[in-house]
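So this first bit is one chain, no partners, the form predicted on its own, shown in structure tokens.
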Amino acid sequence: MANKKVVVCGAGFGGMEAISYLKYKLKDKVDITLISDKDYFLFKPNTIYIPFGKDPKDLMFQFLDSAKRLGVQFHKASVEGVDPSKQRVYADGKYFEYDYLILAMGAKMKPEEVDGLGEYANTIWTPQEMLKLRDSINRLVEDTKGGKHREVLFLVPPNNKCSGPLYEIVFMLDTYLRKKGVRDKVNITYSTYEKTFIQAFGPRLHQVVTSEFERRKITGYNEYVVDKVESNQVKYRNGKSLPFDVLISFPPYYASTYLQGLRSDERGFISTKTPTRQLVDYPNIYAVGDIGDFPVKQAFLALLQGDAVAEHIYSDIEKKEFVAEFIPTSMCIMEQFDKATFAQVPLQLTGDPQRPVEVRQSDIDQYKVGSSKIWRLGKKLLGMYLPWRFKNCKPFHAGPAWKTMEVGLKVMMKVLAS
């Protein structure tokens, strides 16, 4: 029998993990085509270091050689549409036939959704935006060394359900300014529409952030919903306004690619069956990572989704029972420069659009949080391990290397988290 054709659209965490895991499980029993508008993989979680001097090139690697080693056909192109009846995906005027299709094109930011945000704010998402933020921070340091006092305001607007990187940057900025000897000349304020800080990840992360704000003398405001941004102040729907010299924001996000004919929500995120990531209407099409409808957009969750999809396709091809469904458990390490905070958070959907996820109480024993200088080492090791795995055509969650790392992680959680 001819090999089944798998087409993967997108080369981020979900897409690369799905490809690597499929090859790990099925070897040469499957033909894979990768379509992406980029020919490199970006380790996006570590772009938080770019504003403080990191070279963006250190976070990227070209995956053409890796694709060739895996036997994956790569096409640099932008996905334009899908025809489920013909089992074709269209990209740059061409079409590619599939037996299984994995959509992993990610999300984009939409600063224009907030009046004035795109014009006056430093936004975070791409390496280019992070480089612009670096310039703003450098000017901030120069101004304060010249004796000027400055206001830095952080802003989380609605329709951003997981703003973890912005929390990292506010802590990193505080530590960075202290090392530069100018922290006393900068007032830092953090405002968010959320009822609690890092709302998606439950009360323990809120407690960590609140404690850190107090320790660092950062003023934090919850339930501050932005109305508009002006040249030197943000106005909120509660009638309050906050001044700034430097504004740093993580904008609202939406699906990077709208695919007509596939059911999605109002922001273009594709409707799926959570355990398998199959589209609700088409069982041989999957959505992983940020383009899917799971509300929290995060690299680790994308990896778990990529694993589940690969296992589901493997089970279908090999006629085996599918047992490795996607169970949403977030795992992250929040950099702060002077230490880091680890969090493992079991999640579940609520059905409430205002608060779409919550901590999964049935697995509350898996809810672990801890802060330590040692967690900074863990983040550094993770930043080396995962790109190394993908570059060498290996999945993140498989093989002896992962088992060793998993053992080390469990030991660290036992000692440094509770």
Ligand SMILES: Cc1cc2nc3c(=O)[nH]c(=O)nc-3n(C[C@H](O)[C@H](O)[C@H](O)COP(=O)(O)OP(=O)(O)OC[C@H]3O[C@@H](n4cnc5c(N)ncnc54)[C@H](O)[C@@H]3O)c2cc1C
The other form holds:
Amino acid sequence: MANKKVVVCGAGFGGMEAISYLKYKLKDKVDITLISDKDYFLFKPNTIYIPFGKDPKDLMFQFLDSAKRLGVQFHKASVEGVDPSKQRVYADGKYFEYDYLILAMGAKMKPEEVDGLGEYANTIWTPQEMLKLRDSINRLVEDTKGGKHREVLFLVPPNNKCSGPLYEIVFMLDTYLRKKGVRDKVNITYSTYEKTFIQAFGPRLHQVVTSEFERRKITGYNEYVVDKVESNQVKYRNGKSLPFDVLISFPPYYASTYLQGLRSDERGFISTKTPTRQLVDYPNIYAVGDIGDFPVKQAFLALLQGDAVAEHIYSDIEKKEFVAEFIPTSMCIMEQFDKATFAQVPLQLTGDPQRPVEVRQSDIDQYKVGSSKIWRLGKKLLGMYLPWRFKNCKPFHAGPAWKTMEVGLKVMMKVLAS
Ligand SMILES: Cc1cc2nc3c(=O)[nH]c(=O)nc-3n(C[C@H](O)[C@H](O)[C@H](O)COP(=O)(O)OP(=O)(O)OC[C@H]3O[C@@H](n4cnc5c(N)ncnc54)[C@H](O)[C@@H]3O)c2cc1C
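Switching from the form predicted on its own: structure of the form predicted in complex with the ligand?
What follows is the entire complex, opening with the chain shown before.
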């Protein structure tokens, strides 16, 4: 019998993990084609270091040689559409036939959804935007060294689906300005539409952020919903306004690619069955990572989803029972430069659009948070381990290398988180 054809769209966290895990489980029993508009993997979480000097090239990893060696066909092309009735995906005018299709093309930003945001804010998403932020921070330091006082305002608008990195940048900026000896010349304010800080991660992260804001003399505002951005102030729907010389924001999210004919929400996020990531209408199409409808968009969740999809396809091909559902547990390490905060958060969907996830009470013992200088080492290790795995088309979550990482992580959690 001919091998089944799996087409994977997008070479990010979800796509690379799904491919690598499939290869790990099925070896040569499956034909894999990868279509992506970039021929490298970008380690997006570490782009937070670019504004503070990191070279973006150090975060872009080539995987083509290993993919070729493993027999994965790669096409650099932009996916435009899917025809589920013909089992074809269209990219740059060509089509590719599939038995199983994995959509993992991620998200994009829509700053224009907020009046003035695109014009006046430093936004964070691409390495180019991070380089522009670096220029703004350099100018800020120069201005303050010249004796000026400056206002820096952070803004999380509604429909941003991953506010964590903006919290990292506010803490990193505070530490950075202290090291430069100009912190006393800069007033830092943080405003978010969220009811609590990093709302998705529950009450314990809110506590950590609140006490960090106090320690660092950062003024934080919750439930500040932006109305519009003007050249030197943000106006909020509660009638308040906050001034800025430098505005730093993480804009509202949209699906990277709108695929006509596939059921999605108003932002293009594809409707799935949560445990398997199968599309609600087409069981042989899957959505993994930011492009799917899971309301929190995170690399770690994209990896878990990639694993679940690979396991599901493996079970289908090998006629085995599927036992590896996607159970959403978020994990992150928040950089702060002087220390880092680790969080592992078991999540569950609520059905409430204002508060789409909450901490899963049935696994409350897995809800772990801890801050320490040593967690910075953990972040560094992850920043080396994951790109190394993907460069070699190996899954994050499998094999002896992962077992070693897992043991290390468990020890660190035991000692440094509670
Ligand atoms: C600054 C920043 C910091 C972050 N920090 C963290 C963190 O600490 N921890 C964490 O868990 N998450 C973090 N995230 C979120 C995380 O990066 C994303 O959730 C993750 O990248 C999603 O993975 P993905 O595979 O869905 O999409 P992506 O990683 O974005 O990959 C999508 C891929 O699809 C390709 N593509 C897009 N459109 C098309 C198309 N039409 N055709 C073909 N290819 C296409 C893209 O080029 C890319 O290769 C951070 C995000 C940012 C911006």
